[in-house]
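Next up: a single chain in structure tokens, the form predicted alone.
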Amino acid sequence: MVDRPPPAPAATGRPDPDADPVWWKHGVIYQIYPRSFMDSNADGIGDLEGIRRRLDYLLWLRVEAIWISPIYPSPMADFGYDVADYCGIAPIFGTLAEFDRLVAEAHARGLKVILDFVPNHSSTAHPWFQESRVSRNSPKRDWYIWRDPAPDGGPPNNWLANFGGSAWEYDAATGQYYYHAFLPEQPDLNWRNPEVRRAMHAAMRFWLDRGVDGFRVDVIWHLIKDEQFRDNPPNPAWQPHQASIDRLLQIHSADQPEVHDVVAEMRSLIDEYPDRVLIGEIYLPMERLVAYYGPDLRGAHLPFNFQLIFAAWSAPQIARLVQEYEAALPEGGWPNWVMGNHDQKRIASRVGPAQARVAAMLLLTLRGTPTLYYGDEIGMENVAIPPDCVQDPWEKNEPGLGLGRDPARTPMQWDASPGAGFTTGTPWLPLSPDHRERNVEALARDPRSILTLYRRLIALRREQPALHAGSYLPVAAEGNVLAFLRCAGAARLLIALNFGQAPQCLDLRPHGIASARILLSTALDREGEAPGPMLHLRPAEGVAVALE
């Protein structure tokens, strides 16, 4: 595929800025996993120049912002989430000059750029840690979390690492253990140390001064640990087929009350720069998740809401989830929804190709900011990774449990060429066998494709204030149907989604609906249809209906 966008109708206009001027509220965020998006130099690894060459595709798709997973210098033990320099670019991805060019050209197209920020832990290769481990008297010793052994000589407590094994690594040279919530190559920074905070704030300013439009902050709920380092209690619900980290309840190793002061400091820094956003990665139950909006909404603008990733795929379950989330939001807190990311199974693999279209309509019509994971718009599924091609350290540490993240990180499928338009070299992960049929170039020309559906849904969301800024009201529905109203002023839109494999019918009369017109169906074949008093839904169909 060439570097211009696929053939398509002219783009529709942006929403009326007077209706909702905040870009991170009305726009769609598109996550790019840089290793897998576009390779410009044939080394099989995606890079910044590759992203730049595909900006017109993102403009064509009509997303508002791109979020780029880590691109910092790194030994790549966890593929960039082990940072060796917070103010640089890994050579495999490019240079600072190429980053600056990417930001400038994205901004010229009206696209925002959000950078992944990884403040909880660095790499063991970071100069800070190298200095910290020299001796117990090192000026940077307290920049990381060092503890004496337990009386028996073992780890200081029972905390576990997210990628398997103990969270403590013994350093024979100094006779202490250091804490790592993830890999031993990822030592946790001590955010109780003011010097650490100042250094990380300086790193944030470095990127904000270069024009980035905000940060997605990695594992933000991990930043503060229990000051007494108490043992975590056992998890009575743990089963042997689950990850070892789930053996314990992480009540002392994360989500401590003091973390909200740290987030508030980040927010204050962000607010010094106009029109920026702070997003927090948070895997917590709903009632704890919403606390990260902070007192008086002085926390994260968007504490990432992953509820749709883990919910059972049924209309009653999703309806309850949405209602609980809406009820839990603090007054003035703006909602957000995430259907997939680089750590989770692909949505098309979780629910199947037909329901993936329903999922697209759900994501893009709920109240709040949607985040779209690269490739979901073309229906990419998990790719089976042969054992000799496994890259993910979690899969290597705990094989056989299905925890590997490689299947959802495979290269973007741009065209039917041998390298899928991603590379002319050997891709770092295997391509999906279906890339010759399932690719941007082919699907952009298909008026019924899932890519066309995503593009039209994003356009509809832009065009309709009820979708990008309106209220949410549930509508009672029978069977496996989820229905809700989105309203702004006199405009009312009904969204009806059939989560089942049988036809369903929604009676519009009890809702006082005199007339209606279908704006969009997931089948892309009912536009303009007037459904009458009974709205018929085919299996795995969703519709957006204007009520008149």
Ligand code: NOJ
Given for the second form:
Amino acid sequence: MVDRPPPAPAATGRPDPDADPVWWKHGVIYQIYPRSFMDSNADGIGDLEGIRRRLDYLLWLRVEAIWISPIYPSPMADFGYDVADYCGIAPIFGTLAEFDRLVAEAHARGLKVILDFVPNHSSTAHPWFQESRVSRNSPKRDWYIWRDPAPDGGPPNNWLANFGGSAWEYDAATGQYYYHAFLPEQPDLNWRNPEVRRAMHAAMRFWLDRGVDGFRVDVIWHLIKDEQFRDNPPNPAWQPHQASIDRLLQIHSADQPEVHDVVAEMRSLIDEYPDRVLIGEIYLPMERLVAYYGPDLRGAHLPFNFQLIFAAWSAPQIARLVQEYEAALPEGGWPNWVMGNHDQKRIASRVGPAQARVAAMLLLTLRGTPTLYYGDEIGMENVAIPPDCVQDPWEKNEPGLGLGRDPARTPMQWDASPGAGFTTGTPWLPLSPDHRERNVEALARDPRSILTLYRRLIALRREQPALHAGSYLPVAAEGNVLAFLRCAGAARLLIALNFGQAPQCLDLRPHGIASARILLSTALDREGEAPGPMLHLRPAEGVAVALE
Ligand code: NOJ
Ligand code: CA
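Here we have the form predicted alone; I need the corresponding form predicted in complex with the named molecule.
After this comes the whole thing, all chains and molecules, with the earlier chain placed first.
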């Protein structure tokens, strides 16, 4: 049989690396969950000063930007996603002066700072809501979503809250219900009201004027709800072990056409400032997700792409979803990939420690901006939380279904000391028992550790225009192997990832092997090797090969 290359699919993406040197396209975004990153004052809760003290670690890792989950004043019903003041800092995290210092010191190191912005809902403790709930005639009544009871006195419609129960809370003082997509302590703001938009824009400017480099906007697809408040239809696929929110298909309570005007307004505001980024948190199917780039790309720069979090861990499946995503992107829309965050299970637990290395190489070699969740670079796993230590309100509301998010929010493991270098007090969530071995200090010294792998991958991505700016071309592979080319100018890199437990082989002859050389293996032991015509992959091994 004649060896011949499979029919060539078209490469996707702009091949010219120098055409578009934009930081949020080329660099790695590192998510910090501030409660759990570094505690500077022994109260067991991470804080801004703690982040500042760890900036040199982030510089060493060579990430481009940090995104910090909310740090605003808050009763912490949802750990900061219930904001009581959009223009302040929660005392538990520090002060505005400490924030300014953090931004200044990050910038001095060339690190960008992205804030989490939570415009869909405030806390019930926010003065706006306090004023809104006083009377039906309050000037701020329409800033939130108030409705009369249904004829039977029950909630106005069947919408459900994300953390369990009805999304409507009855307020006896005025005899109406208010809507909350999340906790009752998180009333939704009414983004159809222009005053709300103005107030929120002012809050965004407050931070942009202080020098922040952009926002990750919380649940951006929720901002506008159906004007008629129609019932959501039942979800025929729902199973009793699933979250109660999934009983219904959320077609009327979120992702309404008018939301794109709201996003475009935010984008226009962002564009008044040079070099800033607008990221949207969006959990939607692919074709709806990409709509958030906006008409003429006037929406979010990066609608977060969470597909790797939910994909079955098999090479054909991931190959398919990458292809579908690449095909769905609007012309000029820049891709991005997220492997984990504070709402999801840890990648190392989802796929196991061996495949976590493959996941690292995948995240850092795909076309588009990678977002890395703190601790994934040291292979942190979900941590079992004893019932009396549970913090997450979702777990408290719907216990035992595995919905709780605490296991992926445990303190960062810096060293082998009793508080893992995170705190000298009692940590707010239990430390992982593996922190004595799995910590930054130990793994940074180990030339074969997952941390060394992440650092090398990030460095490789920075060095190689083919990786941070090049085109993407799928390569046909046998077995459970995902292979693709990244190309820029004359440079061609082949990435081959073995998602399975069996050794695999990839025929390099169709791709030109004259000077093929391994740049990096996930096992960190094949650098410089000339692979020959057949590239051998050990179980759970990924390699990056320079072809020319
Ligand atoms: C998404 C955030 O990531 C999550 O942590 C939070 O609970 C909800 N939005 C509500 O703000
Ligand atoms: Ca603290």
